[in-house]
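Coming up is one lone chain in structure tokens, specifically the form predicted alone.
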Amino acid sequence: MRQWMNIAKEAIARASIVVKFICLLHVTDSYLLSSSHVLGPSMLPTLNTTGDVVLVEHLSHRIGKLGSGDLVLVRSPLDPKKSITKRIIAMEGDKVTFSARNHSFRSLVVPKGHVWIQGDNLYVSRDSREFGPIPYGLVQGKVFFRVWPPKGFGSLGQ
């Protein structure tokens, strides 16, 4: 009998060792620092339409240290499933110009909790010019650094 008890007792060490593990995971990916894949020719030149591997940190946003010309991973606001990649161009209280679909001009300013985003690669970007301002709330994180392809390993800074 008491040799199953140390078994057991054991066995919950070990468990206790996993699940400690798997916590800090968790609040590392969703809090701290998370990788992410990017696809898609609405950030070219800036990343590869053959999908570049990024860092994200989820700090900034967080704590309000975001500004234009950051690069951001957003909840997208047209399938919620997915997250995008773009560059804010401006903040709340910003005003701006842009050329709309139909190719008239349009100024706006950024409400208050918004961020407006837009895609390096204008031509093919589905950003706020189509959606509007996004609510800060669906910005994910900064993305700073890029590790894959190695041919682009480094910063991604403004």
The other form holds:
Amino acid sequence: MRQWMNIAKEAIARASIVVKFICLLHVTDSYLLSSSHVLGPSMLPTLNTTGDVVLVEHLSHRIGKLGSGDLVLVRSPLDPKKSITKRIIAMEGDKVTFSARNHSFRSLVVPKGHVWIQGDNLYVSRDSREFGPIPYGLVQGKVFFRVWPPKGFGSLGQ
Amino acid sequence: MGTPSVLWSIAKKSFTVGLVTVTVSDRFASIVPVRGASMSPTFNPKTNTSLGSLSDDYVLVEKFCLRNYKFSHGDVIVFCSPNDHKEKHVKRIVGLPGDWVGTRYDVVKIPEGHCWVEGDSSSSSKDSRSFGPVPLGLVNGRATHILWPPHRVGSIDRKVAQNRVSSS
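So the form predicted alone is up there; where is the form predicted together with the partner chain?
Expanding to the full complex; the earlier chain stays at the top.
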């Protein structure tokens, strides 16, 4: 009987360590730093088509330190299960001029609480030119460092 | 000699508790107070401004719906306001992607990945009628149960407004 008690105690201790570790992972992953795999041609020439591994930090969008020119990871407004990587072109209150699908130029003021995002490769990117300014709440983090491929290792500037 | 180690162990304990709380509230469920009368009579049926936070309803918000973003008409959701990411709203889903929703002046088609939310008390609610369809990515969870005050504890039922929505 006592033996079983000891085994159960030890099992609970082990399990609680695992649970704590998972919780720590979750908190770092969603509040500090995570890695992300970026695929697709929409951010050429900054990021490659074949898939770059980048580091994303989740602090600066919470304290409102994002500005235009920053690369951000955004939950896609068209499909909430997907995340997309784009560049912020304008913050709320800024005026943007862009060419719409039918090659006419339009300009508008980004409304309150929204940001305007575009890909660096204007020809293939699906971005704010298609679905308009996106709510700031969809921003998940700022992409600031490239880990893979090795020759592109380094911070991603403005 | 004993004090620093006691402090250290208290700090360690509270750190662990914090980690676990944040994880549970992000991944599984959290408890959220509902302010204002926009969801009356489902929440806060009689708001008394002088009583304030004492009479607020507290609801249980589950996060499992965020795994695949499957919602149905009539679900009560918590989401970030599209105009201010620091604000959270509690509203009811009226329309899902592909639906046509009638507003006061015209009929709107809800784009892909968006939903149309409205408060139950249509007179005093700031919802999709003022800011348009909301991206599903802003959704934070689905309210399932009322936990406080004690005499109103119970699950929140799904109410579907008739004749408002037609799916294409």
